[in-house]
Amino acid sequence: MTSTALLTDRYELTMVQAALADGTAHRRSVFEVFTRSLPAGRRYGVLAGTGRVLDALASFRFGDAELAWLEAERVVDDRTLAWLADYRFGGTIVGYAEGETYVPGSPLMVVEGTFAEAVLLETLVLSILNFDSAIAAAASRMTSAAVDRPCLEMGARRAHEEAAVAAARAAVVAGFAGTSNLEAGRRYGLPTIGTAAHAYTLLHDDEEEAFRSQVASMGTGTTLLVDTYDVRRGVQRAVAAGGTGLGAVRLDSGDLGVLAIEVRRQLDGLGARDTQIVVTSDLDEHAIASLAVAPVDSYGVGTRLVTGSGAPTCGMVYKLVARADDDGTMQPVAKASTSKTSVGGRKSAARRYGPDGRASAEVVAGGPDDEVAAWSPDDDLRPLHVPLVVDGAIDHRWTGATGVRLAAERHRASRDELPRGARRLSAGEPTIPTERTTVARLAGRP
């Protein structure tokens, strides 16, 4: 098992050293992950990466190699090295289920433990959630614009090799039907797709030979790329090679809307009425929406997806919101810096619904720490926090292939309950407001 312990920032370890020295390291603490705003033009966010956080937490161990490097670099003192050697997160984590939609101020993940054990997780948690959630939010806008037409992830060549795997996973959480990335398929049980690029056509002496060869190898259900030379001739040659039962043709350049209409007409005229049309070429949610009336059957998306379609991060932060005082009583704490404020105290969250059954508000409840920790929403509110780690024990339902399936199901249900305006691609306010209240008020107490 490869350690994830050094996928962090130096100041987390130096804070632990100072806290061990002054006796505050073992104070009970509550950290919260939230966003202050959504990227410009977005009406909702999508939480993704929770399963990857839990996998990374399981291997967050300081082994001999990590400790030797920290010692050689004099990052922390001997006392801290000894503490790190025994590090195991023994706290509790609750959070929104992966795939859930969110708005600004939502307490997306709550990490509770001693200060030392919880502060170490800041960079690990944020580096995963910020990237994966950015990809999932972009993917959700794309699958929303595509309506019932499948979206296929093809962005591996436009990202770091490990980021490509994470992006494929996040895309499927938000409704993509498959990925071209084989490692993502192997690791998370995702459907994989792909047939041939222009290079395969160029390899052969002519297009006819290339198409015949591909069909002979892969069967008539394959997808033939028809725009290496001339699209009209490419379609003719594709049907000649694969027959009227050819699976699909792919368009990767030009005016895709116009070409799709022409190719559909040509395919129908050749008797290939069931042959589908796949379009690729720098698509994003706006391009997909513009193709809504075109006879397109599926979309292949790469660069714009794996870069967040203009929003490569979602601005999540990890802030201390409560900590025990000297007698063990939990006290709310908050940051007051200009434009970077936080709201102190443990919080829980639920979603309120209107008469039409659609979400009308995000209810964020605070109050005395023990009351919030024990709060259970009434029947008219849907609780948003689920247990992820209990006393150091990870709930593995949220990891691996099962975790991806659960996250994809949660996203479909969560997006479907949002107000109809949430799917608009134009700029606007968050789809539902955040209602800040207290557990006491929700219970009808002053």
Contents of the next structure:
Number of protein chains: 2
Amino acid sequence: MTSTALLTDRYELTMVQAALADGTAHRRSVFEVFTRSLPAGRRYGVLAGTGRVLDALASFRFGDAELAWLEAERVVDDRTLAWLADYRFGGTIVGYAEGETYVPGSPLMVVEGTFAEAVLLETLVLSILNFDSAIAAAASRMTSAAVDRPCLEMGARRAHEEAAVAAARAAVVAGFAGTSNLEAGRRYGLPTIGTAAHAYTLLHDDEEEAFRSQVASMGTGTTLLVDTYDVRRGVQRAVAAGGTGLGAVRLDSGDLGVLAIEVRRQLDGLGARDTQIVVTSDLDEHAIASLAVAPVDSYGVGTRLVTGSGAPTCGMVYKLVARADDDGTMQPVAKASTSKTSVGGRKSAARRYGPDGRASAEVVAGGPDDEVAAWSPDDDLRPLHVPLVVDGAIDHRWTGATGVRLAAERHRASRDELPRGARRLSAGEPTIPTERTTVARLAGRP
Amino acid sequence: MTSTALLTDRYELTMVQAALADGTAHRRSVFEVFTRSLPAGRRYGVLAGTGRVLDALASFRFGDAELAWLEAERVVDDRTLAWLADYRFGGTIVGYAEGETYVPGSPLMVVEGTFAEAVLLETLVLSILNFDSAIAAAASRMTSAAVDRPCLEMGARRAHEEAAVAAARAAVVAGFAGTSNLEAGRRYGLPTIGTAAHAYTLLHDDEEEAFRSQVASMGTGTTLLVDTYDVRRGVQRAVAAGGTGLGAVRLDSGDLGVLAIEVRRQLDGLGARDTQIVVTSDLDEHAIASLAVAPVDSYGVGTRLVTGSGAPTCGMVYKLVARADDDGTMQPVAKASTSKTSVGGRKSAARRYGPDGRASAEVVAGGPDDEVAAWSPDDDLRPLHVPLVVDGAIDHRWTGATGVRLAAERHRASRDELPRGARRLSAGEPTIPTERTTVARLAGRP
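Output the structure of the form predicted together with a further copy of the same chain; the preceding block shows the form predicted alone.
Time for the whole complex; same chain goes first.
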């Protein structure tokens, strides 16, 4: 298992060094992950990456190779190196379940431990959650626009090679049916798809020969790419090669709405009534919505998915919100200068519902640290925090293929209960307001 | 070494299967990487990631684990599995040197081999080049805007954790002075930077105590973050803690231009004339340019760098441009339908210069496959293709820390010779035109 410990900004290690020297490193601390706003016009966010955070945490170890490099580069002093050598996160992490929808201010993850053990995780936690959630948010809009038609992830070539694997995973969390990415299939048990590119047709001396060869190798259920030369002739040759039982044809260029109507008519005329039409050219949620009336059977989405459809990151931050003083009493803390202010103190969260059964508010409750940590909301509120790590023990239910399945279920349920307007693609405000309150007030205490 | 072989779209493997079955898999083939356009308004592109492509190629092996998964999932048949088990890329790759500037149509990389051995690399090559080049292009505009002031990469938290490492590397290729990312430092020998976050100040009972502790641990050369509470008081406390020899103060919020002037005046008034000012809040090339007259010493750039400053990918494609027919004669090929057309045939490239010594055109020369492969341009043209892999042997000069250093040198030289207008940040056309010609015409033959 490769160490994830250096996927970290240098300042986290230098802060640990200084805090070890002055004794504050061991102060109990609470860090919160939240976002100050959604990308412009977005109505909800989608938390994704939790399972990957837990996997990365399991490999967050400073081994000999990492320590030797830190020593050679004099990044930190010997005392700090010794402390890092023994590092195991022994704290507790709660957070929104992966797949959950969120709004600005939602306390998406709460990391509690000593200052030193918790501060070290800042970069890694944010890298994963910011990227995966950006993809999931875009994917959710796409699957929403596609209604019941499957969306297929094909964006690997337009993203960093490992980011592509995470993007495929996040897309499936937000309702995609499969991915072209083999590593994502292997790592997370996702269905993989794909048959041939234009290169395959160009490799052959003529198009029908390429189609016959593909059908001979992959069976009549395959998908033939029909737009290398001329779509009309391509469809003709596809049915000639695959017969009326051909699985699908794929269109990867041109005016897809118009082409799909023509191709459907042509396929039906040739008797290939069950042959499906897959479209794949520069789609995003708006293009998908505009194809709603076209006779398209599934959407392959690439570039716009893996780049977050205009919002390639989420702006989540990892902020110290409370820490112990010398007596061990937890004190809320927050940056207080001109901009980028935060609300200090530990928060928990629950979703409130209206009489129609749909979400009506994000309840974010503060108060004394121990009260918030122990809070469980009333029956009319759905608690949003689930335990992820307890005293260093990772709950592996949220990782691997099971984690992705649970996250996809959570996302579907969470999105279904948002107000109806939440799924509109036009720019708007967050779909539910954030209600800032305290645990005491929620319990009817003053 | 982890295998990179499954960082691949499924259709590449299914194409290999079908081509092995019909005998076309072994046809000599030439694939070209190019981009049809630059991101809207950009005047030049920057090729980055070549060294990473070569590293990834070295690990592109189907080991037992990969083969077992492909077999279990029935991705390909037994013949294909056997072929994959023996897979080693034995072809030849030439391309623009990493760091080189480019324009639309530049043949950035040319991969030659059998169809099967070359088609397999499509996704991995594009993932790396599209991401790394997007970051390098944004970084180049930033370092250009910063003129002689150092730019520092701090964006890990806003990018996928491994993409962040690649982004730091690409930023350094395009002139950044260092990165906060420790893994990038370790893997590519990059300078790493960073001292403390707001959390460090908030951990302590008061700001001056935090500063004193940091100076005690890291020395007076450290950078103190002065905007946790009130910048004016922060600067006062910083000099009180670090003395007039304090290395730097960092501003991470507010109106940085105005603040920098006030802080410079205050530092000078306190006698801390050599204490530098680092600014780090949501910078991009435009913000950097607008700070040109402010007394700022260096720029820390995060989100906008790692998301490509509005262009998170490059749209590079990997297209079959020529392949052998049954006689072994190379035939140019190209998609010919309504949109997304390509120019068939192998191309080479060179840069033409004007009388002022600056680049005046991108000369892209086609012709018979063997002529283009053997072409060397006249003295007034600078050839752009360098050998990267010869008959399967990787030229490791382009990888590791050496590769990054060479790429940074290439980028500086290449950018310096572009027309003066190339460095304007406003939207514009590609800085030099693409001159499509043939090797014969360049040699004065008809």
